[in-house]
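Presented below, as structure tokens, is a lone chain in the form predicted on its own.
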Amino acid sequence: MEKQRIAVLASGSGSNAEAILRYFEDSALADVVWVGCNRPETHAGIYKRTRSLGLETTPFQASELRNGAVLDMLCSSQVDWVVLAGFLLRIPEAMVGHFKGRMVNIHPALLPDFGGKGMYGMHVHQAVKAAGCVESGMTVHWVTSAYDEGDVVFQASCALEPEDEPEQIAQKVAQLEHRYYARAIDALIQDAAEQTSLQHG
């Protein structure tokens, strides 16, 4: 199978995107070939992170996501897989359909709990704290056109202490994300490659 081409979409600091880029740097299976962000460089740390790894981040507007321009960019870059890493906009139906079974998202809680519209970043960790949870974690799931409703692919959890504030919860969850997200993507791509070879075998 040809080396798979990954695109990463992010909205913020890009720490997960950086972890993914570093993970696939020496991979024989896949490469990150395109990174996009819906915020300008003045409002998002991802540009600096990817630049330090030799890849420029492409800025785009929310309207370009809706009108299909971003899908065109992905297609012209011959992208096979789309990975959302702290990306806050809803993915349009056409793009979901185009990358069905090849687009995943990460969520900073154990879905189906603490998911849905408005549940991102510190909002999630504050809700987890307010609910008095004894654990939290991260979820990798397939992307649908509804927030956080795609089938779960992978979860990892961490124990919470009663004195943990939302900031500490965020740190614990981020460690899990950086440790496992790229591995989960790798496993999905390997599974798909095996399925393809079985079909053509």
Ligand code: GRF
Contents of the next structure:
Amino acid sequence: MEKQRIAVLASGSGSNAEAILRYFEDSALADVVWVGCNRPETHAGIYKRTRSLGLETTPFQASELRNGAVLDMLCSSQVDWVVLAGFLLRIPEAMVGHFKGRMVNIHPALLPDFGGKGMYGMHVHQAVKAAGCVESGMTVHWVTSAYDEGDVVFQASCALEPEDEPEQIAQKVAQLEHRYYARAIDALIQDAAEQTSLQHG
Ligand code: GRF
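Next up, can you give the form predicted in complex with the named molecule of this protein, since the form predicted on its own came first?
What follows is the entire complex, opening with the chain shown before.
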């Protein structure tokens, strides 16, 4: 299988995007070739992070996601896999279909709990705290056009202490995300490569 081309879509700070870029820097399996963000550089830290790793983040408007312009950009960059990392917009049906089995999202909780519309960023960790959970974690799932509803492909959990505030919960979950998201993506790409060689083999 040819080296796979990954695009990352993000809306904010980009710490997961950075971890993914670093992970695949020396990979023989895949490269991050395109990073896009629906917020301008003044409102999103991701531009600085990817620039320091030698890749410019491409800004785009929400309307360009809806009208297919973003899908066109991904196609012209010959992207094989799309990774959502803190991306807050709903993915249109046409793009979901195009990247079926090749587009994943990360959610900062153990889905199906604490998912769905409005469950993003600190809202998630505040809800986890309010529910008195003894653990939280991160979930990697396939992307559908509904928020946080695709099948789960990977989860990692962390223990919570009663005194953990939402900020501490966020830190614990972010550590898991940075450690495991890229590895989960790597495993999915390897699985897909094995399936392809079985079909052709
Ligand atoms: C992460 O917690 C991720 O799970 C969620 O949004 C956050 C993005 O953080 N979907 P960052 O922009 O990668 O720092």
